[in-house]
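Presented as structure tokens, the chain that follows is alone, the form predicted alone.
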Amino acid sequence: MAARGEFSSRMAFVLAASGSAIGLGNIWGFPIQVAENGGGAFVFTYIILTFLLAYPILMAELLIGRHAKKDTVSSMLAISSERTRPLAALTGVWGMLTASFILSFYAIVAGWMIAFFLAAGADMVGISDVKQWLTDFSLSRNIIFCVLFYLLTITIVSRGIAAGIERWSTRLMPMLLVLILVLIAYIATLPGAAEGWRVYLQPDFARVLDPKLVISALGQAFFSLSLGVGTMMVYGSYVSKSENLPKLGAIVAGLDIGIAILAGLLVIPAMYVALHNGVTIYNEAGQLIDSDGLIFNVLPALFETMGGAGAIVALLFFSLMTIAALTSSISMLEVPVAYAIERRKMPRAKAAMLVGLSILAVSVILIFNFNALFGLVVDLTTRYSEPLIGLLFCLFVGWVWRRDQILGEIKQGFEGAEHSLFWRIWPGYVRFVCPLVVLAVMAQSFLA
């Protein structure tokens, strides 16, 4: 296995795994989430939920990327029996399919992130004009950053486990996190942040089990942690057998949590500051301004308003963004280069550049057709292909791989597993508790 690449300990996994978890979806979508749905509440309720449901679902692809030391479609078709195995590596090329369509949006947002990093610049050293050209929505500007996050992302994955996505997600995350607190202590100094504190860290309980926000809650949880796309499964094929899989899951889960907890002390504070400073942050209706204008419309002019430093506070801001973006993406574009790797035997690099590229094609037609192409392709992968290879991902685990082959991938690595509490509670929820929840986040999303 040493040809094929593996984390070189624990803290490699962990950190690569975290920052697949932890992109734009945790940092910009988790404040939405809570701002639109009861403050406190809402993030209690997403604690719960997540190790009580979305880590069980995480488990699962970990082991059956571990168990068979494979690209998604040969995983799956290592824990299938001889009549599913068309549905095996149907699901499995499904979910290759899903993570290269969500890279293909991805990276045009991130492209975006890049372009108003380098507004932050331009407006320190007085470029006005080139400014304004980096935070306009334009053709060329989308298309240009669009390219150079890809040739990042293709860069690192060319370079293979050890040399490539291991060596920045261990320089990456700590930068994130480093980035983030900073962040969070220097919005905390300013006027109107301690209402977005209170707003943010003060639960109302009547509102925990509203059914709503449940579901949204799940859905978040479900979503953050990259699940039913296979990145947790491929990156799971990169871990030692020796390696305790259930503790690294909930080591995984527990940073991915922490770091969207942060993100909302950083982003539901920032908003009350803009709104203090006068900046818009409801529309007419009395309702939250959507993600994309928040992200793109509120923060930025709330920067505006903090004179000197505001130049300093959106180039850190922007650089977080892109890092969670990053550390994404590369899990993304892994998920098809490793199948390119195995079953059709190309060399890393050659593969790693053929696949980006044609994922590439895919976000430059979603550009040149962006108001008819991008919430579509953003709402049949997130919305309905996820939750469904989430499902079927629980269904093979649950009812058609061996229990004896589970509990014995289990045990590498975790002797005694079978009298762990975790074999008491994790099969059964995995069999019939996870593929109910699954299917609540998807009526949701077909009703939403």
Second form
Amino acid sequence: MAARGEFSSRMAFVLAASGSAIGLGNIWGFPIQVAENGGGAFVFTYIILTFLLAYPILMAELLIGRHAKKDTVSSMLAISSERTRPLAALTGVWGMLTASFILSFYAIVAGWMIAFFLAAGADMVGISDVKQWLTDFSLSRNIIFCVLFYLLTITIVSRGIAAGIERWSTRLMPMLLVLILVLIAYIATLPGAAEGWRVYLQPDFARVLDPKLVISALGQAFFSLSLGVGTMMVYGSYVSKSENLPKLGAIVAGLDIGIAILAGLLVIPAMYVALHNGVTIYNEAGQLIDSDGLIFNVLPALFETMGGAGAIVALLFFSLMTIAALTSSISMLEVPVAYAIERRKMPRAKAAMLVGLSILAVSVILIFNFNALFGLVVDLTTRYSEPLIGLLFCLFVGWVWRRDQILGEIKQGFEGAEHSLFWRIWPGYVRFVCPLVVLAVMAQSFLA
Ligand code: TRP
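Would you mind generating the form predicted in complex with tryptophan (TRP) now that we have the form predicted alone?
Full complex below, order starting with the chain above.
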């Protein structure tokens, strides 16, 4: 069998994994959740949940993956016992399907980002009917840009780990950081921005334990770290045995939180600048305009009010979104592609094309039945599947995978792991705390 790919350095892994984690969830989802859930209170709960719950599960996935160095189904089988094999295989397959369905809706939204990016360009050169088409919600526009986004994703994944995923993540992630900083700095100078900063940074502590807020923060933490589908497992399988995984995992979680917080510093002040410029950001009921409205109506309306600078800011903003989406979508596609390569013995290029086009077919179905299906697929995958699969990962690591083997795996690249704080806390954590908290939060969300 051909040699498996591997990330060529620590930095390459950190950029690829944080590229996966940092996506539309950070730059679009997070600021909106903040705005809807009491500003700083949400930020606070989100950070706590990321460290207490999401990081331990991230570590479970990374360790399983690096231990087995295989696709997710094979990796789950490698840590299972005789009796749990069927459940292990089922968990792997379910994760793979969930990753595919997440990609099916994610790529549609990503396609809109490309369209809005081009619309800003069309605006600059003054072709307004093209701009109109690019920003209108039509079948043709939705399909064309979704297909374009798949072609980008498939092309990168078909090149493999080092020459595809790693190369593009290391190119795109620094660009993302620069773009976000430039935009924050610019927006901060505009009238109205200060009010946004204030709302964002002042936590309303009374709301920190509001059940709706906690459920949203947990969902956000899971989605944002790409957990519960095997993405991090498969990226973990490409990490060298000489790396200290608990440390790398912590860096990735930290970067993910950091960029989410920066995105808030961009989008929330931008909303208040929009308000200041006369754009409506609240509906009649006094609630914030819903999520797509915010990105696709409020912000473009804001850019319109900025005069000449507006088109440039729009161009930068939507290229930021497209980059963030692309480094995430490749990590989703890699889950089923690794399976097709390793268990179905397909060459990578063929696997990427075949799997990618099949998921594209699902996206097209979603586009044609947008109102009936889009929200349903988002909910089923992100609210139910991801937490449940995350729970199963924890149960496997906590109860099935042999302790000595887990320690052996952590010790690779982390000598003295058995005396570390990580080893003292984490095993009991994935065994008891994570499953119970996930269950409690899910039960809440059924009752709520
Ligand atoms: N974490 C990414 C974001 O915040 C999305 C993502 C990438 C993802 N891979 C995933 C979400 C796997 C769930 C599962 O946008």
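Take the two forms, find the largest set of C-alpha atoms that superpose within 1.5 Å, and that set is the rigid core. Given the structure is predicted, the values throughout are model-derived calculations rather than measurements. Numbering follows the first chain given and starts at 1.
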property	result
Core-superposed comparison between these two forms, D204 Cα displacement 2 Å or beyond	yes
